[in-house]
Amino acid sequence: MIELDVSLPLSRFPLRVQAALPSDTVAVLGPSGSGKTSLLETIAGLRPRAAGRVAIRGEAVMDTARGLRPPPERRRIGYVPQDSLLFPHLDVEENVRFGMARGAATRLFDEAVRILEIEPLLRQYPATLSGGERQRVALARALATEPRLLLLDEPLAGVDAALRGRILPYLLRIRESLAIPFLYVTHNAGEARAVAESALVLRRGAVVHAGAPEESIAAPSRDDPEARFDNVLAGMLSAGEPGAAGVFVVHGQRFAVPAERAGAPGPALYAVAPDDVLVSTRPLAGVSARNVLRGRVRSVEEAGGTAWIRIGAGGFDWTARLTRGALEELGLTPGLDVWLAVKTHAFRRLR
């Protein structure tokens, strides 16, 4: 459990966050300037004017009412900002070892290197690394300090969609293999669903929702133009015929996925962009798309010239992005029965 009861005066509004989140993995969402980074800096001890209490699994990290305000280096909190902030004059191994306590167990370093698969990079310098590699090194450096909490401030913001897809599985490994609690700031609702068990939504320094990711990010925010709403599905991949489409099963629903990206059978994670979810108000027949589902519109949200449609179908809530013109032409409203079509090649495997 992560308990937050903190306040911080900011130039445009006060940050006031009070929430008791029942899980150890929390996505923090909201438009730019809503206080997400300030919250992480408060928890990390980088905001001297902050007050209140932060507790991780019942252990107080900060409690100013009791005089508990340790400096950042004594909080045992790993912080990974948007810019990885690696030391340019140190190679990767030296960067990862930099934050480790003297005499710290070698296993911490070895485990971080193994989970994030950076052993081939250990003798390289930051200037020679790609954006995704730098973020993996920054994550490894944070893990090697044996933190009781990880703070991840949009760690994938500076990388393209392909790199995000490759790094996301590493975040899942951290959650599953090391069981380290973390707060993960993101504008991508799909990532939030995949990575976190709870979500905290901020607007102008205040909590507007705290709870399950599906509830917190049910509809895109009108005032968050940076928001992304990829559909991220977790399920089981079955063995298919050589050269044929793979079979991906989610909540009993079978999906055809690209054979060349299918890989070995077992647990798998796929992403589908909202632009690749086609919506019809009539039953679909004679279409080339292999994945056709019947569903029901749950919500419709308009932002500028874009319409975000949340549709329950096949045991999953899909997000489709349409133009306002398409929305008006189809007459989509909550409660309407619709049919979805998703091409096989729209499924992009993340792990």
Given for the second form:
Amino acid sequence: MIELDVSLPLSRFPLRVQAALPSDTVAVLGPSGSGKTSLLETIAGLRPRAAGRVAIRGEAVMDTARGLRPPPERRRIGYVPQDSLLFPHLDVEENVRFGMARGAATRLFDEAVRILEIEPLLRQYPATLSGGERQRVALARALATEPRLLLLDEPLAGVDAALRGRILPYLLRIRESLAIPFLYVTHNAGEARAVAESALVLRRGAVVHAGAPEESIAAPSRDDPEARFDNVLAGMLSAGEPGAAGVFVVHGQRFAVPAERAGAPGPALYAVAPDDVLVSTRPLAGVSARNVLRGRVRSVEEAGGTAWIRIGAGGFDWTARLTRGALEELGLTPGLDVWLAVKTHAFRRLR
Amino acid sequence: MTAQPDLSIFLLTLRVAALATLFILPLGVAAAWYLARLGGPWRTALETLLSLPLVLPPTAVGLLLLELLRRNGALGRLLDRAGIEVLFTWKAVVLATAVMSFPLLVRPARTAFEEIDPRLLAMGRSLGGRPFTVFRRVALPLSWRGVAAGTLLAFSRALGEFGATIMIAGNIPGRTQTMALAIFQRTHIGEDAAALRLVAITVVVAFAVVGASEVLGRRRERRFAA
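Alternative state: the form predicted in complex with its partner chain, after the form predicted alone:
Next comes the full complex, and the chain you just saw is listed first.
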């Protein structure tokens, strides 16, 4: 449970966020410049002009009406900013150890290094790291301080940005093994859905949606041209035959995935872009796509010239993006039975 | 002629300049840090005040110090009560050179502090560091070249201070006579060759110190470069 009731004057508009989020894992969505970073900095205590109350699991982090306004060093909040802000004069290990109290358990350090897989980077300096590596080191550095809340501000990843640099798989691991509450700023509503139980959507400093991330997909997209809605699937990868496609199993449903990344069997995470999900109102036959599923339309939302279709199929809620024309031609409405087709190479491995 | 040997003049100068630099180092770094983080009209006012020794005639600064330190001056009375004699002793030389060198230390240090991304300092706080810890573990390591360059500059200025020194310390051989004062005195009594020997020493020392300061100020640590 994360309670937010804060205000902060900004140059373009005032930030005014009031939301009681029922879960400990929150995705923060919204277009660039909607106040997401300012919200995180307010919670971290880096905005002296901010006022209001923030509570995590009922424990107040700040409550200015009651005179509770602790400096950042006493908040125990792990902040991972967009640009990572690693200390350039320290190597990775020194960066991660920066916030650890002297004599703190080495377990904290070891755990952070293990979860973020930064062991091979420990002797390097930040200038030599890739963007994704920097984010991982910054997240490890935050984790090593044993924070009561993590704040993650993921940089906007272009459409072509390397998926493997994404922080999402590591965030899932943190959720699984450490259960630290977090606020995760992302432009990818699909990732938000995969990792967070609540979503907070901001627009011009105000809350336009607070609640379950699947309730609305159009809300974050309406004015965020960078918004993405990848279908993120977590499952098990079994070793395929050499040269053939890999087999990825989610909730008993088998998917054919590209062989080249399928070398290591075990838990895996794949993303499928909503543009790569084909929708048909008739049973599909004679298509080259290897993955065909039967499902039912759950919701249809329109934003601009685009239609977002939510389809339940194979135990998963898929998001497909269609043009408005295609939507009308197919006559898709909630409750309608449909067939989905996804090409093998539309599955991109995240972990 | 009871002229002091060159070496003892040189050593006295070195000792006095080193003491003056050590004395202003913590003060100057603190002032630079404070100025770098201060905004508004106060900053301009403070900066102007701190820079005055650079532009005032050194003798004017010396006279002001003299007024302060006179037995019935503002500071002089306190020092007198404590039994500390400053005027016309080596302590006066240290004080005069310290005051005159102070701005030269503050400016490069301040610039170096200003170049640090303030968000990096905020990050240090967020990770649990108290302000002084962040200063020690983030700000200083990132700006030590600027601080060192300023320190060397101040030291070289201290080596050659003349005007303020002669006003409050006089020109007493063996006690308050530094290189600059000795050159003046030797020239005054017509011992130009002896004065030139001292000049040669000062040129060599100044060249080394200012050169080192330049190198420090210019070169950036390579591993930081992306």
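For clarity, a rigid core is taken as the largest C-alpha set superposing within 1.5 Å between two forms. Positions refer to the first chain, counted from 1. Just so you know, these numbers come straight off a predicted model, no measurement behind them.
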Following rigid core alignment, is the displacement of the R74 C-alpha between these two forms equal to or greater than 2 angstroms?
no
Cα of A50 displaced 2 Å or more between these two forms, core superposed?
no
